[in-house]
Every structure is written in C-alpha cells, then in structure tokens.
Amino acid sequence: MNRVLPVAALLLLVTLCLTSCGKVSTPGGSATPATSATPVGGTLKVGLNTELTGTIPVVGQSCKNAAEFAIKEVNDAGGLDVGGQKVQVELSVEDNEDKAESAAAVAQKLASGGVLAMIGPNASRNAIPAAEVAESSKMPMISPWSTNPKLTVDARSGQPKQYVFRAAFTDDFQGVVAAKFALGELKTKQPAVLYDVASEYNKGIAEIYKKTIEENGGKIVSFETYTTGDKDFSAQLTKIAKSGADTLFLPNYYSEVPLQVKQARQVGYQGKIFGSDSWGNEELVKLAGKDCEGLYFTTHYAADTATPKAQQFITAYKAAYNSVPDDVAALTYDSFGLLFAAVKTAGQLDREAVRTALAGITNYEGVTGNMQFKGTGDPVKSAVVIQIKDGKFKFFQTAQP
C-alpha cells in the first residue's frame, strides 16, 4: 500500500484540524491564532521540517546539525544584514517522523506560527505534502534534499510552484545521469532494477532510469519493487539473479541498501551494483560493511574533491560536529544560504518580498556547487559519481546527462 496520502487528503486533514482546533500551536509550543503571520522585530524566525525520528533519522540529524551550524554561523557574525540592520535568527527545530502526514501537519503549524520560511523536509514523500501547504500558505520554503520533480510543480495547473524551491538537483537530471553510467561507464547489457513502490523518490528516479535505458536501446530484463519497511528481499532478488542481469540499481534509502546487498549475493547476483544520492551517509558503510566496498552512487557533492567555499565549511564542520558532512548537511547549509542570500535582497522580513528575492536568484555558488536557476525553484547543477573504497567514499567523476 503506498504510504504517502494523496496531497487532497492531506490538506483536508490539516484544514479539520485548524476548524476543530480554532487555534494552532507555535513551534515554540503555545497557542496562537491561525493566520498566515509574518515575522515582526529585530529575530528571523526559520522553521526545520526534518525526519528526526522515523527510518531515516541520520538525515534528520544531518540536515539538523547543519541548520544550527549555518544559524550560529550568522549569529556570531553579528547577525543577518536586513534593510541596513543586523538580526539575530531564531530555528524552530520540528520532527516530521517521516510521514508525509506529519510533514504537512509540521508545515502549517510553522506558517500559522509566525515564522519568515520553512527548510525541509529532505525525503521527496515527505515534502511534496509540504510543499503544498507551503504554496498555499504563501510561506517560502527550500528542500534540501528532495529531488523528485513534482516538489515543485503545482499539480493542479502543471506550472512551477511559486514559494517552493530545493537546493538538490531533480530525479529527471539524476536518473538520466545514472543511466549513462551503467550504460557507458558499467557497460550493462542487461540492466535491472529494484525499488520502493511506495516511496516517491525511489519510484520515480526508477522509472527515469529504465525509460532512459530505452531511449538508448537498451532494454530492463528485470523491475522489480518493495513497499516501505520490508526486510525480505529475497524473491526478487532471485529474480534478478535468475534474469542475467549484469548490474543492478538500487535508488533505495541507506538504511536499506545494506540488507539489500547482502542478500543479492546470497542469492547468487553477482553483477555490479550501485545507487543514487539515497545512499549518501557513512552509516550506509557501518550497516554494509565489506558488502559495499567497490560500489558506486550518484550524488550532490564529494568532500575529497571540494571546491575552496566547500573545504571551508568541511573544516569548520568537523571541527564542530567531528564528522564530514555528508550530502544532506552541505545541501541544508546550501539552502540556508540561498535564504539568507534572498533576505538581505529582500531588505526585510517579509515572506512575499523574500518569495520574489529567492525567484530573482539566477546564480548561487554553494559548498554544494554551482546553481543556476532558470525560472524554476530547480538548480541546474552537476552530479558527482562516488566509489566507495576502503570503507571511504571516494570521488570517481563528475557526471553530465
């Protein structure tokens, strides 16, 4: 059963919500009334919508690390330049659980609690519900971590959002990257595939890969699913095997990967096998252990390879966490800085202001990389492609569709 509610669903659970209540609570817990608040005074309120608990809480915990790494960063410069005066900023740290529920849920209690934009949620079936409630709350909102292409496109009219933007790149972009590895790079001939059906991201990268596989006559000999929290992969897994298949892609989450590893080689897979940027955290190594070694992954950024901007926030990072940041932390700290970028344009406070300053960016250097945008809350950026060796990830190239 797919676990993510249909966008109506959930508004309409929200919206009962807010009649029955009359009142929501502010991220800092008390009661105020429902409206669409913007913030007043000398504080920049942001809100975090993060999976802190749930089956990814590693990216929660990144994307929360970097978040109050970013804000002290601006606070013990002072604070935020805005319209000629210096500001504090104020985070509102919430966990979403990583539920598209809870996702939307969290997002309407930060835009009826006062604050200026919301970052987050990473995971693309948590954000999209978000991201609906941002738009329709008018309340500016960056995802640094979702990649799916309907983040940012209202499904209603087919036009771009207009308060949502993400500091990642689109599954379009990286689906088409991670075809063109395994077609030039792996040499596959036979190519397969096994994803979450339920999950948004892995569904839809999935199946950008297998139509670009197509689109260059290949052919999949073998697609196969899962839902969300299963454990036993093994009869698809054996299909697989059985299939030919001399590579298979895994665009499935790091807590995943590891079993699913494991027990393709214990059906007797012995082809290639590599993923996306799902797979971007060093707890991905520690859970797998040598079944990873040699693998490749897609994905944001590589900290052995990083650009001068890049290496100084790895540094001061480590220094303050003692570990490197992994692709959600550099792209939280990305999307941070595009808000902070967009608020000193914006000269004040305000939500609207702040909207048309975030659209007006057509460049932005991140630790991540260059972003471009054109018209769209999509950066056009480049991909990176990592080997893991010796328990590290390592880069391998650089990667253009």
Given for the second form:
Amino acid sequence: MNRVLPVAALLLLVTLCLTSCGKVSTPGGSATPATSATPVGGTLKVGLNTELTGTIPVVGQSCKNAAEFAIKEVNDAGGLDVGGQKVQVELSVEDNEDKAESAAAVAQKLASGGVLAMIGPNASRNAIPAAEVAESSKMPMISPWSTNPKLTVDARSGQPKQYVFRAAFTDDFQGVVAAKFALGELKTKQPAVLYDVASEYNKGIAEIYKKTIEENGGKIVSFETYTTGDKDFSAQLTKIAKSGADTLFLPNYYSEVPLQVKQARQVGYQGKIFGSDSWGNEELVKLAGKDCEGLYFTTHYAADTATPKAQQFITAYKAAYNSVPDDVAALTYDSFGLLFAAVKTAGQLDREAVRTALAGITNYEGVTGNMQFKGTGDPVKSAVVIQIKDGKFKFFQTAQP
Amino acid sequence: MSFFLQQLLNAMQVGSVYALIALGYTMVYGILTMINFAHGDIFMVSTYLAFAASGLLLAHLGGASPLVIFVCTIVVAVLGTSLLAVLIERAAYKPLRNAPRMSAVITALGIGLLLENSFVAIKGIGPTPRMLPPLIPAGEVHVGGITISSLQLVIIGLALLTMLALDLTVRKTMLGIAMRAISWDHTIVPLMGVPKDRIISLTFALGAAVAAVGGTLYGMAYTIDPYMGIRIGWWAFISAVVGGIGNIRGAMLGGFILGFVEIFTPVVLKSSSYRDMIAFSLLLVLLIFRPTGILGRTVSQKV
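Could you drop in the structure for the form predicted in complex with the partner chain? We only have the form predicted on its own so far.
The next block holds the full complex; its first chain is the one shown before.
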C-alpha cells in the first residue's frame, strides 16, 4: 500500500506532462504559416468567465447565450479575417459560481489554457479579482457588464490597467446620471438610498450618488445598507419610511429589488422608487409583478429605441432564444464585437497586439451605442433611462451626466 | 414609539418563520438526540412544493377564491414535505440508528447537499430565484402610526396557531405522549407496546409539516431558491439551541429571539453585516454559560 501512492502520483504527473506537451506541439503542424506569433494555432480561442450559478444566474445565462450567438455569427460567415486568413472562433465557457475566488481561479485557468482573450465576469465583485489575474498574466479581458471604476484601475499605482477593458459605462458615470435624474426629473427634496454594502457595484454607485446629490446642494435623509443574501429589509425600510424620504434609490440586483420594493410598500413608504442598470432583466418584472409598475432605472440601452444595427441583433437574437436580449446580452455581444474588431486590426492572434488594437479603438458602433477608448479601459458612451410600463421596459429619456 | 412597534412587528414576522423551522430541529433532537442538518433543506423543498401547488391550482382553478387556493397549497406542501421527511428518515437515518451519532449527523449534512444540488440541477427549477403568486389579498391596517399588512397578519397569526396546535398535540394526544415516552427511554418503552419506529417517523413528519407551514408563509413574503435552506437552517438551529434544544416552547421562544436579532441589528448597529456575528455569538455565549438553553432542563448524566 505504501508504495502504490507515490507510483500513482508519478504516473499522474507524467500523464499530465505528456498531455500538456501534446497540446503545444500539435497545432504547429496545421496549415497556418502566415501568423508566426500565433499561440493558439488556426483557431481563435476565447474564454467566457460568467455567473452561471449563484445569486444572478439569469445574467450568466444571458451572457452565455449572447456569446454563443456572437461566435456562431462569425463562424457561419466563414470565420474572422485575421491577416488575410479566415479563422474559426472557439469558445470555452466557464462558470465562476458568482464567487470572487472562483472568478479569479477561472481567469487563471483560461490564462494558462491558451485563450487569446477572456470575456467576463459580469458582476463587479467577480470581475475585479479576475481582472487582477488578467492583468498579471497579460491576457486581454473585456467585462461586458461590470461598472465599478476599480475594475480598470490598478489599485497600487492608481494608473489604468493595461489589459482590462469593459463594454459598459462606469458607476461614476451612472451614479452622476442617477443623481441628476433624481434632482431634475423626479424633483427630489429628501432622497434615500438602500444598498448592499458587501457588493462593490452597489456600494460604489450609492456613494457616487450621495456625493453628487450633496455637491448639488441636496441632502440624503436616509442612507441604509444590507448584506448580500439578506431577504428581509423591513428594518432598514422602516427607517427610510420614517425619515420622510420622497425618493428611494435602489442600486441593487434584479433578484433583490422586487423584495425591497414590496417590503417598502408594506412598511408604509409611499414615495418614488428607482434604480440602476442591475435592474435590467425580465426576471425583475416576473418577480415583482405589479409592484414595479411605473418605476425607473438607468441603463445601457433600450430595446425599443435601438439603432438599425441593434434592431438587426435584437431580431436575430429573438429568433434564436425566443426572448428579447437584455442589457447583459447586448453588452456581451458588444464585447465580442470589440474583440473581433481588435483582432482584425491587429492582424494576428497575439495577446499583445490585440491589447494595443483594443486600446486604440476610436469609434466602434455597438448595439449599446458608439464606443471609444481614450487611454483607459472605460469606453466613452451615453446612458438611457427606462420606465417599467405594463410589465415592459420602455425608453424614457437619454441621460447625460 | 411607533417606530419601535413597527420594527417589533417586522421581527415577529421573521421570528415566526424561524420558530416554525426550529421546532423540527428540536423535536428530532428530543426523540433521537440527533441534529437533523437536512431540516433547512427540507424547508426549502416545502417552499418549492408550495410554489408548484399554488401555480398549478391558480392555472386550473382560477375561478376559486384565493383563500381556497391558499389552504390547498398549504395542505399539499404539508403532506408532500412530511412524506419526504419520512422517506429520508427511513432510507438514510434508520439504518444508522445504532451507528455512532456522528455518522447520522454527517449523513444529514449529505442529504442536505443532495437536496440543494439536485434542485439546482433539475430542469425547470434551477438556481433562479422565484416567488409564490400573491394568495393573500393585499391590504393594510393603520393602527397608531404603524402599518400592518394583510400578509404580515396572516404570517404571524397562522404561525402562532400552528405552534399552539403542535404544543397541544405533544402535551395532550396519545401520539404526543408516545413521543415523550420514547424520548425518555428507548429500551423499556417499546417493550410496553409503543411502536418505536413508527413514532420516530411520525416525529419527523410532524417536524416537516410545521416547517412546510413556515415554508408556504415564507414563500409568499420572500423569494425562494435552492440554497435558501442553508442560512435559514442555521438560524433556526441557533433558535432551537438558544431556546433549549429538545424543548418545544424553547424553540418557539428562540425563533422570536433570533427574529429580534435579525431586525434590531441593522437598527442599532447601522449595518446588517453584523447579523450572523451576533447570532453565532449568542449561540457561543449560551453554550458556555447555559448549555441547555433558556428553557432547557439541566440534565445530569450517569457515568
């Protein structure tokens, strides 16, 4: 018995070495002499790091659908044009379980697994740790949905990260947009906020909202917090109702918002309620029903006022999955679009060249609007306000900070 | 004052659900001195049974009054959950009755994991959070500055009624007497003609039935998902220990105490992040100074 274990371990080690060596040596023999810097042979491998299980599984599913859709579109057209050659795209989908540590582990796995770039994760709480890995292993990463400013900034130096990009606007931008909307359109005098203090996204946006309101001469009457996974918010909402608030800002995820809206009304809060792009999922309406009627949120795009390019995407996506693409789907599609555009410009399947091409994109027309990168991983783009009417997301107005 | 009363009402609502689940922990411990760590997940299954039943009933009996549908939903959830608990007891715990106690506890944890993950894997359930359709007509009562919703009234009222019924069952009926007798002695009482295995199964069924009432009420107030049983299960377990595990009235008291912890932590400390810390500290302090809980008896063990 004592001898069996070391021998088995040795065998395992040898097998692992052989299989990994095998992977490196085989693609070299295939017919791709044009691109010498190719680390992955004749196919473009893209990794998807997304939240298939955990508290926001619908986000993960939308992201996966849109990713598969984008890849199928390119492959059906014969492949992507890279330096005069048609290259097929291959996707490897990984579940990060909506956990920060798994998101980082998945990023590590993809980085050493030979993908050219990684798309995802979506929630900032997962995207930020994954971005650390992407940056240190020099693998281009595009997060479709993460809006927290910390994603693209190096925590130590305060400089923009080199390999981390996103397709969404940032919380700084959205927090300011939400505050301007509350002061202007909703004419709030006594704003209140309830947010998840344990989640980067919610916390970041709530703080910028508060700061902007105060800079414009307002005062937050109640600034309440809860922790991810809580289901009873009645204690905090009772405080908010008692503070005499006239608007309640809920920059929280779609799975929690219906409970918060319902419980707010239950404890007697009668003011207006609005939120941020994390509301943008049909599940919200399914869960909240009539409770969410007439509420507003700021987001990336509105399916009912989309551009011709967006309309084309919406129609094709609907045909494929029988549902209207939500913002995650649209942003994931745009993330792949940005990546493909960069690969085309680079003309080779090389991480360094693709990174440089991504950073140099001056005008990309995406489904969620025109995007431009100006020296950081954050695109310059605009936001929209949506109102929920008859259980549907309806365009309300375009929003600029 | 009205602020405090409103929060008290919130605490009662949360506390009644904890109390209903804590009863299942305490009854099983009382009769087998075993912690059924799958109980939180059995509670989770009950919410899904209620979800499925209410959905189906609304689709097929749309014309019936919501009250009828509500009662039918509870009945389906209670029967289904009791059956599941008995099946689990027969298949997983009974074969281990003479094994070291730790084996049964670990089996219970395993059953819990099995339930959670199979619910995630089953197509049509998955990890997406869901909510029961509204079965209680919406409405509010305003009394002295506090708002009481119809849902809150139903949750607290029905929970208290269920607890009262259980307390009477255990103290007055033949089943209750048999349960208490078995918990007293496992060797002599069966010789007197008390069917030990059947009484143990019925204890599991009763605990699950009470949890299913809690599950239906919970599903109407909050969202449900396959992993919900973990946290609620822990809190209910702490409730049972705080009140005095093995003691039915203690479990009810413990449930309400934990409800107060849940609501008044964010009120007093400005952040709900401390909730778990306070709940588990309460458990630790109690285990150090009064290991039998608030209402528990001190037991001297013969060596």
